[in-house]
Each structure stands twice: as C-alpha cells, then as structure tokens.
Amino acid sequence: MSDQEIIKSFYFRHACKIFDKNKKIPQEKFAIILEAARLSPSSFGFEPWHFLVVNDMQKREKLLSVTWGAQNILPTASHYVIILARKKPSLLYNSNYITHMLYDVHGFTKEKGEARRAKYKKFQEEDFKLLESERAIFDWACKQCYIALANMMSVAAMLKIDSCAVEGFEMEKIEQIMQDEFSVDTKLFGVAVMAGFGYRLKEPPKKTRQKLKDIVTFLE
C-alpha cells in the first residue's frame, strides 16, 4: 500500500451510523480486522481485552434498549463488537493472569518474570496509581481497548470496510446483560466500547478537521 493509499483510507473511514443490512463482510476480511486487534500493543503486553462479536440478532435485540448510541447500528451492521476491558481482580500484578501472560505467554523464565511483575507492581503502586479505586485500574485498561478499536478501524478502512465505535449505553444496564445473557463475568470483566462494521448505505459528508499546524508543536 502507498503512502497516498493510506491517508486515502483515513480519508474513507467515518462513523457509519447506518450499513447496508444485506452487505455482509466476508469472513476472511473480518478475520484481518480480528487479527489487527490481536497484534494490537498494550501496557507490559499484558492485552487487558477480550472481544464478543455479536452476530446473533436476537441478543443485538437485548442491547437494543440500552445502547442509544447504536439504535441503527445493532439491526444493520454485518458485524457488531463488544470490547470487553478487565477489571482489578485479574490486572492486580500478583494475579493469575498476570502470572499467565508472564510465563505462558511471553515465555519469561523466573528471573525476568519476577523482575517484570516487580516493575509491574511499581508502575501500578507508585508510578499511575491504579490500585487507589476499581475505576482507575479499569479505565487505564479501557485506554488500551480503545488503541485495539483504532487498530480496528483503521484495518477495515483499508479494506474498504465501514465502521462506527459506539460509546452511547447505559454501563450499569449493559453490565447486567453481559451477566445475564452473554454469560460474561463482570467481575473480571466490563465494556470498554462497542463497534459495528459493515457496508455503508449511502455516501459520507466531508470530512472535516483542524489543520495539522494548529494541533501539532514541534520542539527542536
């Protein structure tokens, strides 16, 4: 892809607020955009997320009540996806799924995964002080869910491939539908953000702006 190829795909993506409902992305493109968010980086690499693709209507119904930001979205998108962020309990730096990413998954050996979980503890304790509410420690993980959606977005624009991010619900309701219905521990686990993709239904506005030298300072 060319340098111009890439800002033409900034150029195409918007919020798509509603799609084509008989367009539907073939599954090896949606796998990209899956993939995307799977490579996507994160604090320590630690990836504090986990993605629902909610392609049965009947549950995009339960949301329907609950979700203002996405009342044409949820009937219309091809894909709809729920970003999940964790919670304390597994991002604490003495949990098991800090324990698991350590050694299962980054492979470390003993000394360098005690070392990391030590900078882990510091950086939580001291450094961003996370561990002062159940808030705080949530929407730093919230933060890298939202670097995964960008990731995300930007992938299906280059596919050629609409998408809308959605923060328009009601938290305390969702969470109980994720309980209740989605089968999702909301103890370990809230909503960070939400997103549709599809096919758009008729052409954007221009896109507009500020201009790059009113929001870019560069010390030299």
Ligand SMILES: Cc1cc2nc3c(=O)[nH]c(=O)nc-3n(C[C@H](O)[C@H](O)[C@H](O)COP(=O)(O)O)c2cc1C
Contents of the next structure:
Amino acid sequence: MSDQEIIKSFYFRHACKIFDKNKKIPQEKFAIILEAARLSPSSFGFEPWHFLVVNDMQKREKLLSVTWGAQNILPTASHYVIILARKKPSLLYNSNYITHMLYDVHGFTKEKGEARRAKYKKFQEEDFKLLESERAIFDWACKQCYIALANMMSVAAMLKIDSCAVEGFEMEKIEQIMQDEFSVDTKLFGVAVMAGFGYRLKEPPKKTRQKLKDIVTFLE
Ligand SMILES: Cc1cc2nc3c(=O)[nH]c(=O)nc-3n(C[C@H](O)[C@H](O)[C@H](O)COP(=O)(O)O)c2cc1C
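Output the form predicted in complex with the named molecule next; the form predicted on its own has already been displayed.
Okay, now the whole complex, with that chain kicking things off.
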C-alpha cells in the first residue's frame, strides 16, 4: 500500500450510519477483519476480549430497543459485532484465565510465567490500581477492546468496507440481554463496544477534524 493509499483509506472510513442491506461482506473479507482483531496488541498480551458476531436478525432486534446509537445500523449492517471485555474474576493475577494465557497461549516456563504474574500483580495492585473497583479493571479491559475495534475498522476501510463504532447503548439493560438471550456469562464479560460493518448506502458528509498543529506538540 502506498503512502497515499494509506491516508485515502483513513478518509474512506467514516461513521456509516446506514448500510445497503442487500450487500453482504464476503466471508473471506470478513475473516480478514476478524484476523485484525485477533492480532491486535493488548496489555501483557492477555487479550481481555471476546467477539460476538450477531448474524441472527432476531437477536439484533433484541438489541434495538437499548441501542439508541445503532437504530439504522443494526437492521442494515452486513455484519454486527459486539466486543465483550473481561471482568475482574478472569483478569485477577491468580485467575485460571491468566494462568491459561501465561502457559497455554504464551508458552512460558514456570519460572518466566510466575515472574510475569508477579509483575502483573504489582501493575494491578499498585501501578494502575486496577483492583480498587470492579469498574476500574473492566474499563482497563475495555481500553484494549477499543484497540481491536480501531484495527477492525481501519482494516475494513483498506478493504473498502464501511463500518461504524457503536457506543450508544444502555449498559445495564444490554448486559441483561447478554445474559438472558445471548448466553454470555456476565460475571466474566461485559459489553465494551459494538460495531456494524457493511457497504454504504450514501456518500458520507465531509470529514471534519482539527488541524494537526492544534493536536500535536513536538518537544525538541
Ligand atoms: C467509540 C465510538 C463510539 C461511537 N458510537 C457511535 C454510535 O453509537 N452511533 C453512531 O452513529 N456513531 C457512533 N460513533 C461515530 C462517531 O460519532 C464518529 O466516528 C465521529 O463523529 C467522527 O466521524 P467520522 O467517524 O465519520 O470521521 C462512535 C465512534 C466511536 C469511536
């Protein structure tokens, strides 16, 4: 991809508020978007996320009443993704999930794994004070979900696929739906953010952004 093509793809990406519901993203293209999510970086490499791809239109209908930010997105997106973030019980330094990540995924030796766990314990308890509330650690996991979200949207744009991030939902109500209708264990996961993917129905409005000089300071 040339320098110009990179910037072009960032102009191509916009918050697509309504999709052409007759156009479906080919499976192999959507697989690339998911791969961008999977390969995203995360703090300590603990991947505190799970991706629900909601193809079932009845399930999307359930989301509609509590997702004010996606009234035209939910019914028209080719693919709709809910990014779940892990909660405290599976992110604590001594949880089974962290042990699984250290040994089964990263393949650390016992010595290296325990050194890493000790570092993570200090990070959680002291450096970032993540254990002060359930919300603090959940929000920390959510931050990382947003990295995956950004990568998914950027890669989609490179593939000429439109997208829109969706944060316009009622958190408590959506969690109830996750538990009752989506078989999500809400003790372990909450909704970080959602996103629709598909093909635009109309051209986007002109992009508005601050000037680079107003948001960047070079310290030399
Ligand atoms: C985390 C996040 C959540 C968002 N939530 C919504 C949403 O619920 N509904 C919506 O229509 N747009 C949503 N947006 C889109 C933003 O309003 C949009 O990205 C912003 O106004 C900049 O416009 P652009 O993306 O077209 O450049 C969200 C964007 C982000 C990054």
